[in-house]
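Let's start with one chain on its own, the form predicted alone, as structure tokens.
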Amino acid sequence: MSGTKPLVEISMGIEAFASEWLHCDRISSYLARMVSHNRTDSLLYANLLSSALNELLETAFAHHGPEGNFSCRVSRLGDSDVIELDLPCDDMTLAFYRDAAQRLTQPDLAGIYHSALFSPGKPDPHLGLLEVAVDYRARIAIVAEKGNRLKLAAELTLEGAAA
């Protein structure tokens, strides 16, 4: 995103990332603590950012291409933090994220999220993205890139006037 100030980035092979579910929690906790030090309530900010980031990482954990590198970058844009996930994708992964992008543009996003959250049966595969968009008021962009890559970016304002 234009005008962002990079804060921290982690990169690893998708095979290593996807080898352990706990990577989502550990990476989100670490990155959130790293970028929250100068916020008004750094502990609260780190907890909120970690929760949102964990949902995004869990989505990437469950839906990614079979090989290549994975990266997660956190940047600052004014009062907002921007999380960018760059991951390998194949046709099935691309279809999942295209469906998610279409759902995230619907006018009653809160209603869609609540229906997905309280629906009986198998959990909605887009639930984590819907949660980040609704509960954290994140602006989420999903863009397919050349070379079987996908970029998912979420801009969150967790404190200040917009929070």
Second form
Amino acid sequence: MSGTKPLVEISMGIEAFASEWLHCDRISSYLARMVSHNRTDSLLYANLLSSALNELLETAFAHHGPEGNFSCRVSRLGDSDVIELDLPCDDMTLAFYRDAAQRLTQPDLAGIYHSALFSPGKPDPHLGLLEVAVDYRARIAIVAEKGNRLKLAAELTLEGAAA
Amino acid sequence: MSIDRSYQASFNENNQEFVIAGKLRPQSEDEMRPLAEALTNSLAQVRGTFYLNVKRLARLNNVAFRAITNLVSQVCDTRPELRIEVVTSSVMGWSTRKFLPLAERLPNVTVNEYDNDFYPGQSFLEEGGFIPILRNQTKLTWRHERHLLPRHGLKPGMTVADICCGIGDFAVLVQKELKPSHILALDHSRTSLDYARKVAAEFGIADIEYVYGDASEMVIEDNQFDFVTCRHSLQIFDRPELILKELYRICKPGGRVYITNEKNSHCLGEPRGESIQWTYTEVAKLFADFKMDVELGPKSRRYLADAGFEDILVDSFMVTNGDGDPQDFANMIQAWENVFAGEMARDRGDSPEFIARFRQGFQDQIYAALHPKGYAGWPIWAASARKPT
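The block above covers the form predicted alone; next, return the form predicted in complex with its partner chain.
Then the entire complex follows, led off by the chain already shown.
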């Protein structure tokens, strides 16, 4: 996104990332703490950012292409922080994220999210993205890129929410 | 696949409270089975209201949330008479928002965000009106503490936490004069923290992190700090041992925790000593009525020992009208009178006669402080101890 200042980026092979569930928690906790130190309330901000980032990472953990590089970058845009996940994708992954992008434009997103949150049976695979869009009021952009790549960007303005 | 067991869960039958703390980010519902079983067993034991306490649950993913809420929903269906109160914390930021939709769906579930109501009496001390008192106090005590802190183990380059930092002026003085590498300053008053951040910004101080939090249940990880300070605060909590447990937890093994507290009935002055002594004996009783022990100072050794610390060092010092400008001392007493004989005495329902006599003792101490041959004093106990390695 234009005007953003990159703060920190973690990059690894998608196989390595998806080999261990704890990576989602570890990466989200570490990156959130790193970028929150100069926010008004660093602990509160880190807690919120980690929660949102973890949902995005858990989504990417479950839905990604078979091989290639995976990166997670956090950039600053004034009071906002932008999380960008760059991951390999195949046709199935692309369809999953296209469906998600389409759902995120629906009216009454909060209603859709709460229905998904309390639905019986298997969890809605878009639940994490819906939560980040509703509870954290993130602007989410999903863009397919050349070479079977996909970029998921979430712009979060947590500074006001954390004060 | 590794399972992260970084959560703690416990049930207290007496309070009918199930507490979940730490981090819950499982990959599958199977990983939730031990917690779900414990929660089911606890629910089976209660009648009336069941408290699900997630105040110190720092992280929760949707897998865990759905497992917990599915279980709560099932119990609500089968036991409509049971009330379930989810206790969240404003400190976490996300938890109230996450659990509120559950209360909207299930009529017997409520969500209660933990806040100042849990500390009766704290509002007197957390409102903006107390800021002048705190400013004066720190100015006066710093003359003594700047020499005491190195004796108690504070060295340049250390990582420091100042818990119950108030308006943050102590942290600023420590940062400027004693040069720790970093200070985290935590308080439960947003008014005080706003003031602290403003002051730090005005002085261009960037090495202090001011954070909102509850000293008795902090979100800070274990074993983080070389030196942990908590000044004039154990004495104004009804359960100081809970805060000491947290100070111990966040202190590194081998690090030290430093506390200061008063014994208000020992405030003194001459001339007019008798009136002054009567008033301060009454100050101690007034605070006791609001569940605060402003006589805690000399009990520091016992509290530190009971919390598991070793190498306990206790000092005491007397802040007096001879510490710089006597008017500063007099201003502090005036600020005390305004709050103690004002809002607090009124809230307790004290009679006008009592309040008049109560105020007189403060005025007599001010008289002693400003008298050319007078002496007025406020005793403080400074104690520190080491966390065993």
